[in-house]
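So this first bit is one chain, no partners, the form predicted alone, shown in structure tokens.
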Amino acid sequence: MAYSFSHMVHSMHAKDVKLLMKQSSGKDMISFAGGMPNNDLFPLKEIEDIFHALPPDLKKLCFQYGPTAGYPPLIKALKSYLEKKSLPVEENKILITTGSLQAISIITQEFVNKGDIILTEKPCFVGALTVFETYGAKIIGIPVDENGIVIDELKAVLKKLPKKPKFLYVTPNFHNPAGIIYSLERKNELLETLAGKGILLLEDDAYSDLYFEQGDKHFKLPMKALNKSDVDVIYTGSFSKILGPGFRLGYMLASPDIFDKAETIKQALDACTSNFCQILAQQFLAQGALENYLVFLRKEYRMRKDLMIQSLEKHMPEGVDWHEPKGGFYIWVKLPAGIRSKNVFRESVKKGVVFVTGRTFDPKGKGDRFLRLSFANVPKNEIDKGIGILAEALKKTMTKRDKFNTIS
């Protein structure tokens, strides 16, 4: 299934979701809020000289229907593609899904029932939230830290839960919305905390390739490459970040047993994703454009990162702190201690400025000390502005709350 921006919003704060949607529609509107490419940044002229070059039999097969699990040479040419990133891709098999939010539908489908337990991070990805609310489950976030999710933490949950999880989500490639990534012994200890106990681990990995240095390039390794055989590691990716949102192409790679449950749930859904932006796709990877353009988004996200990171240091007051991005598309800010995200959002979006506030990110829909600002979206020459407003308005806020602190 596909959602829409104001449907991947975790519904405990759909008031001030549509507040957002309101407010950012506006022409002269500043947005740190879209979790999105700019629409200046797309191939347009790679995809239309593919379009253009198919043969007549192949473009006529880009209107019909497809089979479920995805279109052949679609699914050759990502085996390639991830057998680069070290995956096990001949003893698991790959799925296409409409968007990899509907590869987390369907595994949430497949293995849980209405009070069945999910454990994610806290911080975590809203429209995971939505689709595991949407299925009745009960939520439980474990804190994350700069090296990824906290093990102590994690160990402590499962020794206290009444019953087992069902899976354990997790972002750990430049994390949305923190921005951080899994250092590879942290890795390692979550798959240790795991090992043997039959919790699944979904491994929703939608940024690794937009890292920023290519010395860091060794850190994207996904856990579901470290092979644990006590582990049982479903891994999800996506175009969105790396092509188009709007091919809405995804896809998962699970142990064949998983595959067929998932397919089948996929046939019911929607009989098969796109065969037009999958033969596309498929164009793109098999002709090697896709590096090419990456190594251009790398260049254009780490310009707006340090834009929007020198602008932080430039704009925002004491007690501000910021995780640098090693690639992705967040920064996740930390305010001061008594302000609330909400409260700077009311005040910054009266001048044109709007963000995600950090509560639409906590599994409980309570932790406000946070906010996510995205630089992918929002034009270079926009940024630092928008910055300069938003601290006015996080100043603001500040002085309100100094003001009511004095007179109590």
The other form holds:
2 protein chains.
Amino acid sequence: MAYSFSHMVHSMHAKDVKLLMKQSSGKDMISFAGGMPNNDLFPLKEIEDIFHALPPDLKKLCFQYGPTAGYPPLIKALKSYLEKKSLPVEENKILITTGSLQAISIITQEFVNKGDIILTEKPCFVGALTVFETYGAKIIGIPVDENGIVIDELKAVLKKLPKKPKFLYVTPNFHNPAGIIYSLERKNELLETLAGKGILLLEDDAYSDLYFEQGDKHFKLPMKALNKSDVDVIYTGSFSKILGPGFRLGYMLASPDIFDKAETIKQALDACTSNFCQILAQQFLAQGALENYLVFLRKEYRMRKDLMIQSLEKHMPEGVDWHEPKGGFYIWVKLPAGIRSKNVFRESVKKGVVFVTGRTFDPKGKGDRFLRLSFANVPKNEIDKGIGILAEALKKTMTKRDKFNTIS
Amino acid sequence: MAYSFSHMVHSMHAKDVKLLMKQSSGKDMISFAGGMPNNDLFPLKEIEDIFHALPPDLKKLCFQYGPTAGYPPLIKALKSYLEKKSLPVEENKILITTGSLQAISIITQEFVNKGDIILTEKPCFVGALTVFETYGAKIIGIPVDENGIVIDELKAVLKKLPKKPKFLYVTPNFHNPAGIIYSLERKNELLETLAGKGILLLEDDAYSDLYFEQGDKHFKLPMKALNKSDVDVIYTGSFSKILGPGFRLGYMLASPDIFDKAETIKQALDACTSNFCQILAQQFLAQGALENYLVFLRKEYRMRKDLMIQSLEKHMPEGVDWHEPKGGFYIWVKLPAGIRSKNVFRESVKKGVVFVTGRTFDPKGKGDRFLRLSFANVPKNEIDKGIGILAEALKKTMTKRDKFNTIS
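Okay, that one was the form predicted alone. Can I see the form predicted in complex with a further copy of the same chain too?
Next comes the full complex, this chain leading.
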């Protein structure tokens, strides 16, 4: 089926998609690939009830143009939602965007000219890499460890750069693909490192509501909330993981100066974001339905994460490593030395399992000792079977390499 | 009310908005300003019924990501819709965009670098002007008469240009703001003039379904359908006027080469257009609901147009001129020599009527002998009262000018 196939390949490396197409039509595959929410968990009834209950004037407004900055009641509802995350909403302004990718795109258009430098994490969300490449930026990736971006590596890069980078793009909470959350200490270190340097921090926070444990509240605090220095932090968020990507609803929280230019750019991109989607999301937020839905989602995704961790422990050979995520959608698996993710992919696809290879998330197309497994959009009863198949594919790849090493 | 105010000022000149804000909060004004459909005419029940009747799998898909090019069944439905307009859908590809303004924005990003020349009509749709300015284009406007762009003026400009323009942007069917439709002859002349010159034609066709008379079918044919020469025509269309701008749904029909780059740019703008909106629109199209709705819309807008023409004839002083539109939303009113639209605006706002001044649609901010009246989004029973007030404001402006002339 062409359509479900296009879903599976969402965020996959172009070369891997080619291989997948050669091997199969995507039918009956177990997919750990797509970075999207689970189709079976969307709040269908809640949204249908919300639309049905709208007063006629609001229904009409769903069909009409809205202001470029966003539907004012949604901005208001977002303000109190973001205030609960300790974000400084009063000194900043909110721009509603057509998905948070549009926010990243707008900021890139606002600050970056061809040849300008953008710093990212390595690995990095592939959608952001696509945006930065499209606008001709030179991308430099800074490694990430289990507590966040590696500060010494960042400092070393900053020293060597021929010119000041336009911004550093980070996803501190439940990283895509690395699955980690920055420690509070690392967040503060990063802010200190950037202080006084005039380098913007672009903080992408698409996943922070999807934690598995209540835990330490400060752990999940956005960097824009922690920031006490002079660093200009632009914060972006999304409804894609807490309502549905089909609404194409995101937002940015930025200082009034940055907001003003961003609003002008948005006007030239699509005039305004869908009122239809904005009004439904506003009601979902303002009526308190989001909170109940999040409780449900956290439980569901946690169950899938637990199943996948158990299966990894059961099936994976020695030398394979992973970090158990505290939230989000992903497990970032480190392969034994000398094993390349794309070779595992080749074996795995033959046997009916797909994932995303590590190189996909590297601006230079390297970093292929990793693979990203998404536990979000896969039926629970397929997880163990799929990880079993993946482990077999990995073992076969390891055997081949051993043979090759013996021969050569 | 801040929100209805923001609706009223949609597409108004910034200076006029300032004046309006000084004079009033926008409350109880009669607005001939907004270029949007009428809130009371949207197909609320049809869309609610469509969503309610969707099978569960399609409802889930509404919430999910879709392919960058668009929801495949919507592309299929659009193909047969565009085939009925004699458009060459087989040799071209369709890209679904977040409103047709996004299509214009993508084409501008694809072809235009800072300082490049874009040709437009004069007057020109203000949204397109905003896009072209944002990307740093040099805009040159070619006058329009009641049959379309003036070919001799176009030829004269082409001769004088220091470098080849990247494209010519036109809205041949029910022009915004001029209210005209290109004659078949003029369309063919324009294609002949561009033949062999390597200048793209960007054809914006947001209004062609909103005709008032069945008339000559060829009259409404898109230029992309008429084109037999080597001119590369990019055709854009929109659901904003035939379903609702709140869906932010548009599309482009372009050659495969242009499509490929456009798809890459779209991926970096918002990844994909809302599946929620696309699936509702696809059902609206595929179930045949659009055709019935258009019959209703044409009748309703025609009634408003007739009322406004009658009122203009009744109230306007001598020396005021207009062209009766055959479709669309607008009447473009020419003021007596020496009278400036912004001065009439000043008087008119004081008395409670707003419209859009002519300079708004001129890349150079001139062309102020005209004003645009929209009959689309105003209650029928306010039209005569509003035109009466406007006529009084105009007469007062004329008297002032006469006094001034006498004194000086």
